[in-house]
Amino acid sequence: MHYQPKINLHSGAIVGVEALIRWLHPQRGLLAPAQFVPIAEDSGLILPNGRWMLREACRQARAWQDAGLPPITVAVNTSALEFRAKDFLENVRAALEASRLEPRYLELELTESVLMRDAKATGSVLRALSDLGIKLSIDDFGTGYSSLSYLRQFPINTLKIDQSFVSRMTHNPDDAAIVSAVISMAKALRLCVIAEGVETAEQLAFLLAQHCDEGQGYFFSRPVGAEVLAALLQTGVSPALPH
């Protein structure tokens, strides 16, 4: 498991992390999700993988707290297969109980396509998660169904602006307008908004000017192991451009 910091753009503090799975292959080294997740989905292994990720992320978040580090939210991506599984809620509760992590420090990231597959069933699951105190985030906002009706139907806490918009917003007026509009809409709906894929000081300046809440990307930190993340929680993030 690797963890990428989420930064409060106004204070510079690490306020959360996204848990990201990697495969340490015996011959090919560290593999990114794009190289093995589609196979896991086709084979059905995405379910045990997802359950392990959830348990490990909760365990690690609690371990950081037990070590005296500032408490932060850990975000875990949830696939459609996981979300539709009959025992999904039971597994989430079990992961929290086993780790002793308070639900307010867990965030589940879901894509628009997952949310809109069966709105009625989705709503009941999301409300149950929200009632537990778990945060809910829309990942890759603007790239899926983009049906704005779910923003009032479902108990969403955060919108995550997709990196495809962030990467072009400083040199493409249309992308800049989309990012600005999403931030304004999120503010009006009293939602937190985070931009992913922040890689340059210019992008950061644009997001600050638009009053975006949080940012995530190589400008702040690449995904790192748990020990490195613990050190970052102690020292803070020093923004540096990727090599």
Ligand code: C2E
Given for the second form:
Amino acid sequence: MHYQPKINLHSGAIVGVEALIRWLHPQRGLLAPAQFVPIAEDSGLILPNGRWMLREACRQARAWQDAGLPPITVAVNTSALEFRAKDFLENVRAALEASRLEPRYLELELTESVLMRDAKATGSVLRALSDLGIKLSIDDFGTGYSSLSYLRQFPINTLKIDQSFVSRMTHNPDDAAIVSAVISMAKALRLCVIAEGVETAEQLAFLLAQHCDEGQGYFFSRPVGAEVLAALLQTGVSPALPH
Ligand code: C2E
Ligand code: CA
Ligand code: CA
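Okay, that one was the form predicted alone. Can I see the form predicted together with this ligand too?
Then the entire complex follows, led off by the chain already shown.
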């Protein structure tokens, strides 16, 4: 498991991490999720895998806190199959209980396609998660089947602007317009907004000018192992950031 920091763009502080799975394959080395997550989904292995991810992410977040590091949120990616599984809520509760992590430090990242599939069933699972105190964010926002009505129906905390918009926004006025519009909409709806895939100082400057709350990307840090992340929590990611 690797962890990539999420940065509060105004304070420069690490406010959370996204847990990203890796597979250390005996012959092929370190594999990225694109090389095995689709297979895990087809074979159903994503279910035990997802349970493990949840437990491990909660355990790690609690371990950092127990080590005296500033408390941060840990975000776990949730695939459609996991979200639809009957025991999903139970697994989330069990992971929180086993780790004794306060629910407000756990975040689930869900894509628009996961949310849109069956609005009624989705709504009740999301409300149950939200009642537990867990944070919910919409991943890859703007790339799926966007139905803006779910933003008022569902208890969403954060919109995560997809990296395809972020990577082009400083060159392409259309992408810039989409990013500013998503940030304004999030503000008006009192949602937190984070930009993913931030790679350059120019992109950061644009996001700061638009008053985007948070950022994540190689400009701040690549996904790193738990020990490196603990060190980053002590030193901060980039002394060049405004404080
Ligand atoms: P995602 O949720 O959109 O995750 C962000 C991806 O962007 C990660 O790729 C991350 O390493 C990469 N990234 C971060 N910053 C930058 C940047 O500045 N530039 C660029 N070009 N890329 C950046 P990764 O780790 O390869 O994960 C790919 C996808 O696999 C994730 O996309 C997510 O959908 C899925 N995934 C990863 N871990 C899990 C997991 O534990 N469970 C499930 N269900 N899916 C996962
Ligand atoms: Ca994600
Ligand atoms: Ca994403």
